[in-house]
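Next up is one chain by itself, shown in structure tokens, the form predicted on its own.
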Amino acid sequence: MELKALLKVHNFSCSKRYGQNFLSDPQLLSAIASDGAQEGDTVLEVGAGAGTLTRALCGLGAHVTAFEIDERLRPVLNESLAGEDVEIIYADVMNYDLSSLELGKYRVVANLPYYITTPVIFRFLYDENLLSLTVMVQKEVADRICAKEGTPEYGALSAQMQAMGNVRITRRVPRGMFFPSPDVDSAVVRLDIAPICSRELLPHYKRAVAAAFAMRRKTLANNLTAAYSITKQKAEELVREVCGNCSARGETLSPACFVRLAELLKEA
């Protein structure tokens, strides 16, 4: 059944509270599913919605566990996913004990509501069992995630995600492809986990990145002095060792430079 007709049959109206914007184009859904998974993969989907992307993932031969926070979608999903090999969990993924699922190595695929994009990403980003993260996000967020150092879009989100692996935009999705149509365009971002930072160093890396971007107008040395128990002189020495310029700002450091900075700060 066509998406709008299916929702109408079950008297379902999309909720702004949950940021519900659904996709229905079969070719686009198939392409997005292929961006994130392949046959035999274990996939965790965040936000099953009306089940259109879920069905496309099942069509690939993936083993899908999908979370849906909105209980009102239960009858819609019962119909749209009838006969599919999928487990639907009606719960908030942000508060769910994922270890109870025993997923093993898995991939995340999601059409994320804009209001919760970053929290959901960080819910999974540092999980040792995560193989890849493929998420539909607001276009501007996608651009920030993939931004290179030295550009206005580059920030803490860029540095943290890029430290965890290879990230790229796989496709852009205009707002008119959604129902109801949102006010912005979207893009699909895929992160393949291949950390440049050791698990042991990660807490130090995250702290260094947070300090660097705490006040963007200040130099990195000034931000480090405020965040750590070190003198301005020591901070400038560390920054000079990392990038050769003691007056550098945080947005000029690549993720690899932040790894080196974290190593130095750990020993400072």
Contents of the next structure:
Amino acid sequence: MELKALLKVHNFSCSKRYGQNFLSDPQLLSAIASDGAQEGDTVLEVGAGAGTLTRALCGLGAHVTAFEIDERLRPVLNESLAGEDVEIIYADVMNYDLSSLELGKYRVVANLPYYITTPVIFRFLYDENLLSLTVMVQKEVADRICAKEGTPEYGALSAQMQAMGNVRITRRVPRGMFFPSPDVDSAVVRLDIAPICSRELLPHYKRAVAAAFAMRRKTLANNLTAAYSITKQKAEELVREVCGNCSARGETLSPACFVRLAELLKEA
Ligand code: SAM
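Could you drop in the structure for the form predicted together with ligand SAM? We only have the form predicted on its own so far.
All chains and molecules follow, beginning with the one already shown.
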């Protein structure tokens, strides 16, 4: 059944609070599913909604487990996913013990609820079993995730995600493709896990990135002096060692340079 008709039959009205902007175009849905997964993959979807993306993922031959916070969608999903081999968990993905799922290696594919975009990404980003994360996000967030150092969009989110692997925008999706239509355009971002930072160094990397972007107008050395127990002279020495310019700003450092900085700060 077509999306609007299905929602109508079940007397379902979308909730803004849960970020319910659904997709219905079959071509777009199978393209997004293929952006993120292939036959035989174990896929975790966040926010099944009316089950349209879930069905496209099942159609690929993926093994899908999907979260959905809104119990009102249970009858809708029972109908739209009838006969599909899929597990729907009616729970808040942010509070669920993911290790209890015993998924093994898995991929996340989701049209995310935008009110929790970044928390959901960070919920999975450092999980050792994650292979890739393919998520629909607000266009501006996608641009920030994929931004290169030295551009205005580059920030803590870019540096943190790019430390964990390769990111790219797989497609841009105009607001008119959703029902109901949101106030923003969107894009699908894919992260393939290939960390450039060791697990052991990760806490130091996160701390260095957070410090570097704490005050964007300050030099990196000034931000480091404020966040660590080191003198300005020491901070300038470290920054010079990492990028050759002691008055550089955080946004000019590539993720690889942040790895080097984290190593030096760990020893400082
Ligand atoms: N996958 C569907 C699609 O593409 O049409 C729905 C996507 S819609 C943007 C996001 C979905 O996430 C909604 O169905 C919403 O109820 C659900 N959701 C919101 N917060 C959630 C949470 N904390 N845990 C699980 N699901 C959530």
